[in-house]
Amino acid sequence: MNYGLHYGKYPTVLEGYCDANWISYTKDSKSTSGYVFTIGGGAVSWKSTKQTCIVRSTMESEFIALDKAAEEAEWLRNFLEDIPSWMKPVSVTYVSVKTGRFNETLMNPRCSRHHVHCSAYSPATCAMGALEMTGQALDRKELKWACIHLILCIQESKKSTRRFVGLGSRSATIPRRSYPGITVQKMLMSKQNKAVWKKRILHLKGDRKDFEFVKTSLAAEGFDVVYDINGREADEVKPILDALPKLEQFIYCSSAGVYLKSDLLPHFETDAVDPKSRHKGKLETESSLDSRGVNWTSLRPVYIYGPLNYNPVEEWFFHRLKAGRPIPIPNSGIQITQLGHVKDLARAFVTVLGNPKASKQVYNISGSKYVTFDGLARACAKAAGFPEPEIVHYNPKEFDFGKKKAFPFRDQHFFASIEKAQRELGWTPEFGLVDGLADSYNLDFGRGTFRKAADFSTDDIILGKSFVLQT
């Protein structure tokens, strides 16, 4: 069989295509660049070669590939200029960079070092979460699943030179307790990336309530910064602080649920807190950190949504939309709430790292828009490509659901101001609600994965009542 290149008369435009394969060979940790240029539909220049430096992210390898392609494009364009019979001026050169879904979403260039605060030193950082890379599983219940996105953002932000527990060149994660795992490799990581990470991660597995284990494990490694993603009680902080007397920063994931219910909204960081809240342990943790004289920062998310959500917030709507069922919403449906995308929360965690403005400060973190319950149902349908949903309103006081939860949100207005984080940190959410819900659906539920199987038992009770008012 004969092979050859065929050149047509048109188009007479120099077109280029480039791509990169990040660390395709783990023994030398080198990435591969490749490009091809065509004129008239046929290739005129092409190359595939290993990159000469070791990069720490897919984004870096893509930029290096693009740089090499740009050099070749410039040479080819100058060459065409020197051909007497070539049409002048030489047409614009088009260069297409191929990026996969993984690069466009989880390893997002928007998380690069140019958009986050970077300090000059390289401290070791400990993330107290429930991330297990070696076992390919995430403990779903106690994990603020922002942990995985936080790791990805920090890696992409060039802070990977820091020593991390759970993050960066060395890591450990300490689960609170064991729960059935969910596969990470299928959803977030390629086999190639996972193999690289496996070599760079030290996983300390144990019970977080085993304070002696926590203290001795962290003291043996030594870390400068702690990310506490799943802490709930103040006594959980003491062994960490005792183990790390030279700690430079403690970054804590709290909750906007600590605020006292109020008629004056949105909630600000200076608002009264509820000492009887189910999140009172987080309040006590903040007080404990302050009393120990630690340089701490606390983030208070409202409702979080996004891929791998352990709390079935958007999943609750997706199950009903997929089944073509009505969506039961308590009372009028005009209750206002607020959701923040997990990747925006992860960027906030990165932004406060080593940032002097964040010292001993609390920040509300969520989306920039508020939404009604009815509006959220419609937004989920729009994001996932389902028809306009049928919404059924009901009075919760007329039903006895036992211990089952009929609706995933608290039946009240609940939202917070993010002005302080925007003003002091320069952080702002990048995901609109519909775009963020689409991201969550496409990377999780739309792939057939979810945390909880559909349970419509409470829906059937509501819909079976003759006095239910329907919209």
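The model shown is predicted, which means the values in this text are computed figures rather than measured ones. Positions refer to the first chain, counted from 1. For clarity, a rigid core is taken as the largest C-alpha set superposing within 1.5 Å between two forms. First, how it differs from the form predicted together with the partner chain.
When two forms of a protein are overlaid on their rigid core, residues whose CA moves 2 Å or more are considered shifted, and E398 is not one of them between the two forms. Once you line up the core between the two forms, the Cα of S262 stays within less than 2 Å of where it was. The two forms, fitted on the rigid core, differ between the two forms by 2 Å or more at the CA of A73.
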Given for the second form:
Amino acid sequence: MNYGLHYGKYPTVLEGYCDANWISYTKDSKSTSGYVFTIGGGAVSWKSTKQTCIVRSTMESEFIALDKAAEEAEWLRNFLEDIPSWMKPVSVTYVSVKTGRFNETLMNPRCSRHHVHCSAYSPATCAMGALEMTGQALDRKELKWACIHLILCIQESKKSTRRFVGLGSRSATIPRRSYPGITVQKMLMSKQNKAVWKKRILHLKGDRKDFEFVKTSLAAEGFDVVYDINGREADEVKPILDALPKLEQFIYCSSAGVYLKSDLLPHFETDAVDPKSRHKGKLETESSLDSRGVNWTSLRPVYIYGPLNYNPVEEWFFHRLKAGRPIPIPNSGIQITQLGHVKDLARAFVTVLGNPKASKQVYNISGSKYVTFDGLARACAKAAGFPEPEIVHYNPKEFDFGKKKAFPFRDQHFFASIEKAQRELGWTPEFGLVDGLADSYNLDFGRGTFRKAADFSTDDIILGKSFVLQT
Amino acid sequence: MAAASSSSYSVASSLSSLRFTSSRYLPSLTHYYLPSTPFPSLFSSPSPSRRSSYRPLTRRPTFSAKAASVDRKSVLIVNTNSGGHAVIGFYFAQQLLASGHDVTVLTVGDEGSDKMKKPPFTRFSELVSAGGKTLWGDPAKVAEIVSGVKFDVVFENNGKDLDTVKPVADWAKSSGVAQFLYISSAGIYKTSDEVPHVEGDLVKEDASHVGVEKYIAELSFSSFAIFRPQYMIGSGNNKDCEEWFFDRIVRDRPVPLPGSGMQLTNISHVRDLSSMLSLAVENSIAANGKIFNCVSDRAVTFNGLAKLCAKAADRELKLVHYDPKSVGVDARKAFPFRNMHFYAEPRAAKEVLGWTGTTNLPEDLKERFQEYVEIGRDKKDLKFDVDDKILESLKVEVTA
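The form predicted together with the partner chain is what I need now, so please give it after the form predicted on its own.
To see the whole picture, the full complex is given below, headed by that same chain.
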């Protein structure tokens, strides 16, 4: 019989799995830790070893195993980083445990006494957001302390309070929550840990437009901070505020779409807003929060992208690139837009948590640079390793696409300055455009996953007529 | 090339010995601030042909930037005699003089040349009235012209290539100038799909300004800084900017824009550039080794600029777009700005110097239009040959 290690091309990330076996040998009562790291589906590093400490619960043994695996993960990550052609590692997605009982959290001191509720109806961004709740990089020592905190709080807590527990490694695939249509992959987590994780996050299912439900269920739990990621109308906020009179902070995901279109760019937070825009509900929400005297913070992203994006932004380009089709771009193609990686947005959300500077402030959150439509098509190709695409310009007024959208972006210049957030919050985006798109491609579309199937019907209308605009 | 780093402004501001009491932004440079002048007799005759009096050496105080007790600096501005950035030296000189510094402006060429009949040179007497000195000559002979006077700061606002700047830079270094400021150009940035141009971005290595920037960096001044400007407006401007739009709008002519008109560019008021330079002089340590995009923090599209000009002139706007290639005109001759996105952001100035922009195009253009009418340019008989060629090929009627 032949055995061998097979290395494939995908997934081109470092994946790690660890597990522990409590008291595997009764004579010395020692537990076993084990881990395996794979790249491209083939194992590169593995270990099975006895633990030096005697532990009294399965939970503890799991965390000791986790610590060992994290050590190896860090070493491998640093090792891979030295290889020139290896892609940039994903930003850290360690999440700390927050407990009601401990005043110090090494990870994010501001969060120590908070229970955090996350509106659960926008799966992709929420999943990322949930996992990045603290978003702070932990080194191995901190991770150990996190584990110890977790162990202690699990042992001592009697109330089933919600905490966020999610553990990932720098180069591992992004763990995804179990929502309909999105399967879960949890890395660096054993079965026991998965069960703990599920227990720690309460998923309230329901319709947020059912204001009574929202009010009663939130009031029953009592939260200190609310992150409203998907609210669109001002009336949706009211039941939340009514349910939580002692709310410490309401953090709202607004939109740069509220800015009034202008010839003078970029948009700054002080710019005029458009009371008639499609996002006027967001504006009304911001004013309603302000008028109620809530400690609110509003973040205005531009276009969000990243793995698991439910809005076909980069996906739209990737479909066409993969199919080898020309990319139809309206008008001149020099319209300038701006993309912001969802992980950077999630980090911004964490940075404002409990931050007094952010009280009653609005921040534009997006990428550091802006890009033309044509440039974005080329950047997607570069990020995904496709050859430079053929771009076809057309005049959208000459076509009738019915209800379909022929292009995923507004046909205008649309970008905002992130200076205020950088200056006041010390936040800055980590992803540039091309490496951010590469991150999205490698972890999502490039593995064969996407949200909307390719629909080239509008393309065919455009290409069929073969009108090419002079630039 | 030193890229802008995120050194904190507070480092510079803690050096109280280099602090000046002057405000960074002068409210309006149309109201010239006159500190007590040593020679009040000059004030009464502002004619440009008046010979500038170069004060004898003995009366001239010399200061070194390192002298902690003295605020006053002695600044030499080497200014070009024509072109878009000629006006920068004028505003900078005014601002420095208002702050109490000693300023000498060395303009290239002869005082009596035709070039001196255009602004800002026609207003150089204002500099003299404010206590500045104006000289003319060949910058290559700067050592002789300034006759051994010691300067703390040299502002090179003339040369585009190393041959022109080298003599000035070498002389500055050898004579112990503490701070060297150079006006380069944002035009040296390599075009990219991603905008804006940010300090540290790649530049075209063969651009002549790049050679100058590198040379200055290698000379190891105590402090040096590079400024990359774009287009500017402001009273005293030597080269047409918004005037191109006013010329057409005021005569009810269509305004022809190449391409879609969506191209973005920075149009800054020169007072913003001047304030940035002043901040660099005040904070020579923080500014050392940095590159600054010398622009306002907003960009405007060609379409937008045309609309704002029309609004400032309170006239209707007729916009026409054309493709230079199919019409057969050189866009560089037909239109005053580069036919592409030419957009930079002043991120280093904000971060390092704590600079803020004050350019307010809607308001500034109103002021510019007032002056445009005051000087009678709206009544001037102008030729629009290239425009007519464009409009002819597009079959657009000119009703004027």
